[in-house]
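Here's a solo chain for you in structure tokens, the form predicted on its own.
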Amino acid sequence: MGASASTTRQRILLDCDPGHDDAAAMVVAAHYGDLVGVTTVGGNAPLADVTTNALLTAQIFGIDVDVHPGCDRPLVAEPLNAPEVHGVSGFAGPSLPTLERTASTVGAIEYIIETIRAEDGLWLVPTGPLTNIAMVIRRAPDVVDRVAGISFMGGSAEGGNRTAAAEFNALVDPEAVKVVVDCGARIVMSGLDLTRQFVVDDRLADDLAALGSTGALVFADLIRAYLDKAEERGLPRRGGLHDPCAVLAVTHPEAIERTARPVDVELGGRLTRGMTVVDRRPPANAAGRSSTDRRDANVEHCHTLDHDRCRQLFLDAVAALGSAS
């Protein structure tokens, strides 16, 4: 099924392990939907340094919003990072400002939770690990009836990055991802499948730096990193520009495209373990088959993106708000 265009700013909650792309989807919610808050989670670094990026974000973008730190480890197994891949501290490349903002002393779990009970109709949007998610449903079951929706990037159709089934959020906390997709919310997932579309390459940080901003200059300077560090582990200087896409699927729709389909994950697989299973069949009563094997569509699965239109919103983001520091 395809999806209309939005005709009002939708009101975000955004949960992320920033990383540019974090970063960038943080930009995007703040400048196209209304950012209530930001939560943060362990993923492509430890919490306090992905808590610390997030409040760079937010500072040297103007972003009026508390940041609230979240869980540093899954649900069950041991926490893992990406220092390949954002570099140590998840914001290799630029030089950044002094901090001055500090975390909230309120909590993600609550914060979230507090929220949510306090507002209908909130969009939850996660793009690192879902623990902090999971969390919520578990301890507040009536979130579920409460939220517009829980758009997540995250898992994959077509195979894995960290490993060759699994993408890293799912892998990092596949069983946090098995309690969001079957909690019963109406579920929006952008895997690898989707966000590798949105193609990040060189070209991109020399439009980025052309603007010219602080913040402009700041992304230029991530995107470079990650592309050095690809280039280092003998990969193509390209790749996706991942976490905005759930932000867009929320805030623009008509430029993703998904269908409702059955996803589970795999938590016990030696090979596939985080291997997000996405049931694209034919319905089984339209095929004649015996639907035994198969489940409900539990999950909008985002697997078309409009890259110009994409590109050319993240980069009016970026223009719109990169001068605020």
Contents of the next structure:
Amino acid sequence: MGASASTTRQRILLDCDPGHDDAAAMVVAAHYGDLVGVTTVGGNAPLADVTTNALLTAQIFGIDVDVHPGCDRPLVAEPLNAPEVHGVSGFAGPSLPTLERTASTVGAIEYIIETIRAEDGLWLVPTGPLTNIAMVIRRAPDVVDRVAGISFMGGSAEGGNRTAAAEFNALVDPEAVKVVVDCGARIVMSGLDLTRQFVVDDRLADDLAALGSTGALVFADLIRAYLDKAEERGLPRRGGLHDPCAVLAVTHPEAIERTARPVDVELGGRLTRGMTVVDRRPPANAAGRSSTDRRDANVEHCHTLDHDRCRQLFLDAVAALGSAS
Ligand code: BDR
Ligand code: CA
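The form predicted on its own done, now the form predicted in complex with ligand BDR:
Everything in the complex follows now, all chains and molecules, and the chain you saw is the first one.
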């Protein structure tokens, strides 16, 4: 365990679509938690690419974990990728080693259900569209009572990134978000309003490069490419390192403040499909109102992040695992 990790080492199933920040989430989960398995879902790039990227991340950082491919398209919507953010492959930037690992022949849905039924108390940490997780909940509703919780990166309480209203993961599969936030498990949400507080900039890339290991240099290049892509779109060379936040909300809860709140997702809406509606009104404000005016709190909405701590935790994780290849 890393020196500054929480005392309880959580057991984690990471469901991801690497993606630069998903790779960061995997390294953080492997260092501060017990990373039991990795599953992939089409999102930042098509399923085959994100599965390759997950295998490469495990290989580069010496993470001994199987990777199980999941859904290649959302429950209802057409597939949507993010080449303008992560490149066509999902992993624009570094020169990458030849892939030596292969994906498991057991698919993500089957793997997640079997693993949760075999061991109570696992954390599910999705950092891509929630398609796989919704499929699991629909097919095996008993998993809801077996997991410790579901800590996801997605949504926002303050507007979107892919559209004015919707964050990318939530926009890709809003129907899946609805299944997850309504499922009754403990749900922890790290949306853009939180994850933009974890600053990714050239200084972070420089600090990674200074670590000098193969893995650290790969991350430095990933981050520079991510910032280059932002600059190409006319944005500042500064953004959020989104996905590790959903892991840190589990492994280092003291670094991320949250409040129980009602959260729902817009499934219609000409302009607002995929928007997560986080009700930040004080409960007293809704006293006496009907249930259509206010739902009960169903989500722990993460809203405040200890930036310096999270940044250092990420650097320490890369320093610890980056020399593996
Ligand atoms: C989310 O979208 C993806 O591009 C990132 O990997 C992250 O999961 C941020 O909106
Ligand atoms: Ca992601």
